[in-house]
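Only one chain comes next, encoded as C-alpha cells, the form predicted alone.
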Amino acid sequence: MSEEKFYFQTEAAELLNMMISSVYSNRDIFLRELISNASDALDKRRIETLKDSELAENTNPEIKIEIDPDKKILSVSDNGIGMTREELIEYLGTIAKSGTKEFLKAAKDENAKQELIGQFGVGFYSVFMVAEKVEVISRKLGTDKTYKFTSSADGSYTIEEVEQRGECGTTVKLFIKAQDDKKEDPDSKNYLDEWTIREIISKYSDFISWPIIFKDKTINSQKAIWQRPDKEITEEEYKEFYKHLTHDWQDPLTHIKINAEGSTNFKGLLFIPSQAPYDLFMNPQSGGVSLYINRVFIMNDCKNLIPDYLRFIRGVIDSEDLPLNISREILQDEPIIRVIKRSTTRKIFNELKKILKEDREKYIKFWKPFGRMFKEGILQDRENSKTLINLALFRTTHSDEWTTLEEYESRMQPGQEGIYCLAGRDNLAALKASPKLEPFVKKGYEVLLMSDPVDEVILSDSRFMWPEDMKKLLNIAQDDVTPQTADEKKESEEKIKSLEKDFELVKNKALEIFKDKLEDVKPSLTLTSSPACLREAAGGISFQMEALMRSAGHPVPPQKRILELNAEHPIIKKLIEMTQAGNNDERVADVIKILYDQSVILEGAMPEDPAGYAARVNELMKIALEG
C-alpha cells in the first residue's frame, strides 16, 4: 500500500503547536504516558487471548525501551494487542475527539499545568514536547499486516503499510529534538541519557505489572502497590500510581487502602479524585475500579465492585477467591463480588465520615465536583440511605456555608415540625430570590436550598423512603407547608375569608385567562415583598421536575398550579380596585398575565410567550413614565 496523507482538524493543529512550544512544566510525563499505553496494550492482549486461545502466541509480554544517542532516537515497544490502520487513524489521527476545544480553552489559562493532558485524553501527543517527529509501527493481534503512522506535528500525518512486524504489538519511535540550552530552559533534560531514562521510570513506572526492559535488564520492581504494607509506601508513590492508573495528572484528593481477611480475602487501593473529569456526566462509563485476581489484571471499570453512585471512585480491587476465567456476566451473580462491594462501600463511607469530621475544607473539595452524583445514592441505595443522607451537604438561608442535616437540626426552632426545603433552580442566587422564602425568612426559619436536579426527586420521594428516626423534609413550595402556628393560621384564614368577596373578581379573571394552567387563585398574607408566586397543587410537580422528566423521555401530564397573590401588596390592592370599578378590563388582564409570567420566571422556567410578556411590560412602563 502506498503512503496516504491525512490532515488534523484546525483545533488539533493548534494543540500540536502548543505541545511543540512546551507549555507544560514537566516534560518527563511523555515517557510515563507511553509506558502506560504499552501496559494497557499488554493487558488487552492477555484478555483477548483468554477469550480466544487461537490468538495465543508463545511470547513473553514486555515493554522494551531503547535509545540511540547517535541517531537521536528513543523507542518504546510492546508486544501487546497492537492497532490496525483504522485504529491508528481513530486513536492517533483524531486528537481528543470530545475535548479538543475545552483543552485549548483551559490551556490558555496561565495556571494550566501538565495535568490537562490526562484530563482531556491527549497524553500521546505529549511526545511532541521532546520529539520533532514520531513514528508508530503497529501490527494488530490476529492480523498479518503492519502499518506505520508518521507525524512531525505540522498539521498532517501519514499512514502506510510496511514490512511485517515479527509479532503483534506497537513500537513508538521518537526523533528527539536537539537538547535545549540549560541557561534558557532549566527544565531541559537529555532524554537519550541512560540515567535520565532510569530515573523517570523509577519515579513514575516502577509499579507497572509488566517487565520494562532497558539495556537487556528489567528495571522496574513490578510490585503491586496495593499488596505492599502501607508503611512501606510513600505518599508520592500513591500519587504516581493514581496517575498511572487514571491518566489524571492532578494528585488525588485521598486514597483508601483495603485489606480484608476472613471468609472473603481481598486487597484494594481506591482513590477519590480531586476534581471531576470534564466528561464525567457526558461519559459516565469511563474510569471506575479495575478488578485483579491474584495480581492478574482481569478488567477495567468493573461496575459490580462499587455502587453506581460512587462511579467517580478510581482504583484497584484484587481478590484471592475468584476464578481467573470469570466473565462480566458471571460477576453479576457472584456472592464474593457482593461481599466485596458491601465491604468496599463501607470503607469509602468511613473515609468520607473521617474527612467530614476532621477536615471540612477537604470534604467540601470532594463535595463540589461529586456531591450531585453522590446524592443519587439516597434514592438508589435504601440500605445505606441514612449514611448517605448524613454525608450530604446542602446550602441554606442560614449562611453562605455548606451544612449537613444534623447541623441544620441543631439550629431548628422549638416546635418546628421538620426541615424546611426549597428545591428548584440550579442557580443558587435565583433560588435565594424565591418569593416562597419570604414568610420563612420573616419568622427566622432556616430553609435548605436544594439546587441539584436530583434534589427534586429526593424531596418528592422522601415522603416514602425517609428514615423514621430523622426529621421529615417539608417542601415549602407545597400549598400546605407554612411557618405559621395554629393560632396564626386561624387568624390568617379569618382575614382571608373577609377578603374573598373583594378578591373574587380578580380570581375569576385570572382563572378565565389561565383556565388550563391554574387550579386556583388565592389571596395570601404570608408573602412580604413579592406580589405573587406559584405553588404546586397537591400531587403536582415543579417546572424543574417537568423538564427533568421530559429530558428523560417520560410523558408529563398537564400541570395546574395555584397562583398566590399578596393581598397586602399595592399592586394587588390596585388590581382589586380596578376590577371592582368595572373598567380597564384589558389592562387588568395584562397585569394578571405579567404577574403570572413573572412567577413562572422566578420558578426558573420561561413564559410561553416571551414576546407578549415583554410587550406588556413595555406598555406598562410607558404608561408609568407618561403619568
Ligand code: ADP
The other form holds:
Amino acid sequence: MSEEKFYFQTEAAELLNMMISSVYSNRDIFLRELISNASDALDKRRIETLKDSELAENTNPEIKIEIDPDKKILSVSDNGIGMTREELIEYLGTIAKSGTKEFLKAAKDENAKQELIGQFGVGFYSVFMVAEKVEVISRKLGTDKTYKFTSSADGSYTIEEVEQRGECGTTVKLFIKAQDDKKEDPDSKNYLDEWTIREIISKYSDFISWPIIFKDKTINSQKAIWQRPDKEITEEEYKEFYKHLTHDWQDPLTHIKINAEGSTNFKGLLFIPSQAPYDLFMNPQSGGVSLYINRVFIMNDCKNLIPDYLRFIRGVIDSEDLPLNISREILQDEPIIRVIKRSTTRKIFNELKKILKEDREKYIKFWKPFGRMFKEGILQDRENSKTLINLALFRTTHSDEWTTLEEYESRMQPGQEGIYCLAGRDNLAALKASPKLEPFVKKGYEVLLMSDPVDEVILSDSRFMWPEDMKKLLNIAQDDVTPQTADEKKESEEKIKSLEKDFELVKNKALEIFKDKLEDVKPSLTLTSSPACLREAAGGISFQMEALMRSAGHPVPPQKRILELNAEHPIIKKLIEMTQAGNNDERVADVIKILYDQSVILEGAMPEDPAGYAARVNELMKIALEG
Ligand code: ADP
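Mind sharing the form predicted together with the ligand? What's above is the form predicted alone.
In what comes next, the whole complex appears, and the chain from above leads the way.
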C-alpha cells in the first residue's frame, strides 16, 4: 500500500516549526496532552457504544504507555474512538483553532514565543518539543482500515494504510530527540527513563478516569477529583485537572468546589480561567461545563447547567440523580438540571462575592477578561440582576481604580438622586474627554464611565425595567439629567430664559441647517471649557448604540438630538454677535456646522461629510493664520 504525501496547512506548519525549536521550559506537558487526548478518545468511544451496542468490541478500555530506550521510542496507545484517514488529515494536518493567525503574528520573537506557547496551548503539536519524528497509527471505531500518519515536522506528512490494528484506537509513537549534552539545559530530561515517566504521570495525570498502564501495571489512582474531600487535594492537583479538562495551558484563576446534599445530590468542581481563551468572544460556545452522572462522563459543554452569561466557567458537575442514558434534548426540561443550574449559579455568585471582599486584585483579574460577558446577565437573568449589578466593577471619574456601585454610593453627595453614568464608546480615554462630564466634575460629582457596548443597554434598561429597590442609574447624556439641586435648576432655567433671546437667531439657523438631526438648540450654563455638545433627548440613544443596532439589522428611527451651546464661551459669544449683525450668513453657517460636527466627533462618531468638515476648518485656520 503506497503512502501519500501532504503539506501541513500554513499555520500548522508554522506552529510545528515553532515547537521543534522551542525551548519552552515545561516540556513534560507533551505527555499530559497525549494522555488527555487518549482519555477523550475513550470517553467518545464509550458514548458511541452506548448509542449503538453493535459497536461494542470486547475490550478493557485503557491507555498504555511503553518505552523502548534502545530504539528511542516512547508510545502512548489507547483503545478509544480512533481516527479515519480523513480525520487524521483534518485533526493533525490542520489547526482549526481560531486565533491561530493572531497567535503566530504575536509570537515573532523568542521571548514572546515561549510565553505565548503556554497561553495558546498547542495540543498534539507539543510532541515536537521532544520528538524528531512522530507516527500516529489509528483505526476508527466501526471501520476495518488502519492508517498511519508520519511526520518529521518538516512541513509535510505522509499517510498510508497499514496492517490492521487489532482493535480500534490510536497509538502515538514518538521518536525521541537525542539529548544535546553539550548544551547546558537544566530542563532537559530523559523521556525514555522509566522513573521520569512515572513522575510525570503521577504529577499530571493521576486523576484520569481510565487506567494508565505502564510496565504492565495501572499507575494512576483514577480517583475523580471532585469526589474527594477538599482538604485532601493539593492546589497542584486542581491545576492539573483543570488543564486536562480544558486543554488550557495556563493555571486557572480559581476553583469552586460544590457539594450539594439534600433533595438533589450533586458534586461539582468549577474553574474560572485566568484568561479569556483566544476565541471566547468569536466563538461564545467554547466554554462549558461537562456533565457526569455517577462519575461517568456524559457530555462536554452542557449548556443547561449554567447560564449563558457564565459561559467562561469551566468544570464538571456530577449528579447521582439522573439516568445514564439521558439525551441532550431531554436535559432541557429536566427539573433536576434546573435545580442544579440554580444552585450552581448561586454558588458561583457566593464565591465571587467572597473574592471581591477578600482579594480585590484577584477579582480584578477575573473582571478584566470576563466582566463584559458577566454584565450580560444583568439583562438576561432578571432573577439575579440585583446580585449581578452588585458584583460589577466600573471605571469612574473618581480615580483610576475600579469601583463597585456600593462603593460609589458611599461617596455620593448629600441629596444626590442616583448614580451618574456616562456610556457610549468602546474607549475609556475618549469617554473621559467628553464635554458632558464638565458640569458634573466642576461640581465635584463622580460619574461612572461605562465603555462596554452592553453598558448602554443596561443604562436604558435600568430606566424602564428596574424595580424601585434597584440602584438608580442616571444617564448624564440625556437632556433631563443635570447635576443640580431643585433650587439651582430653577435658577438656571430662569437664566437660560433670559439668554434665549440672544440665542434665537443662532437657534433658528442651526435648526434650519440640521432640521433632521436637531430637536432643539439650547444655551448651556454647565459646560465649562467646550463650546458645544450634543445631548440625547430623554429616552434617545447614543451614536454608538445607533450604529450597533443598525449593524445588527434593527430598524432605528432617525435620532434627533439637542445641541447645547456654552453661553460663556468666546466662540459662542462671537457667533451670537455675528448673527445679530446679520451680514455674515455663510460664515455663521460654517461655524454652526463645525460645532455640530465637532460634537459628533466627541461622541465617538464620524461627521456625515468629513471632507466638508475638513474644508471648513481649513478655511477658518487660513483666516486665523493670515489675520
Ligand atoms: P485538542 O485536543 O486541544 O483538540 P490536539 O491537537 O491535541 O487538540 O488534537 C486535535 C484533535 O485530534 C483532537 O481534538 C481529536 O479529535 C484528535 N485526536 C488527537 N489524539 C487522538 C486520539 N488519541 N484518539 C482520537 N482522536 C485524537
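Residue numbers count along the first chain shown, from 1. Values in this document were obtained by computation on a predicted structure and should not be read as measured data. Here the rigid core means the biggest group of C-alpha atoms that line up within 1.5 Å when the two forms are laid on top of each other.
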Original post:
Taking the rigid core as reference, does S498 move its C-alpha 2 Å or further between the two forms?
Top reply: yes
Original post:
When the two forms are laid on each other by their rigid core, does E199 show a Cα shift of 2 Å or more between the two forms?
Top reply: no
Original post:
If you line up the core, does S209 shift 2 angstroms or more at its C-alpha between the two forms?
Top reply: no
**OP:** Look at the Cα of T485 between the two forms with the rigid core superposed and state its shift in Å.
**Re:** 2.3
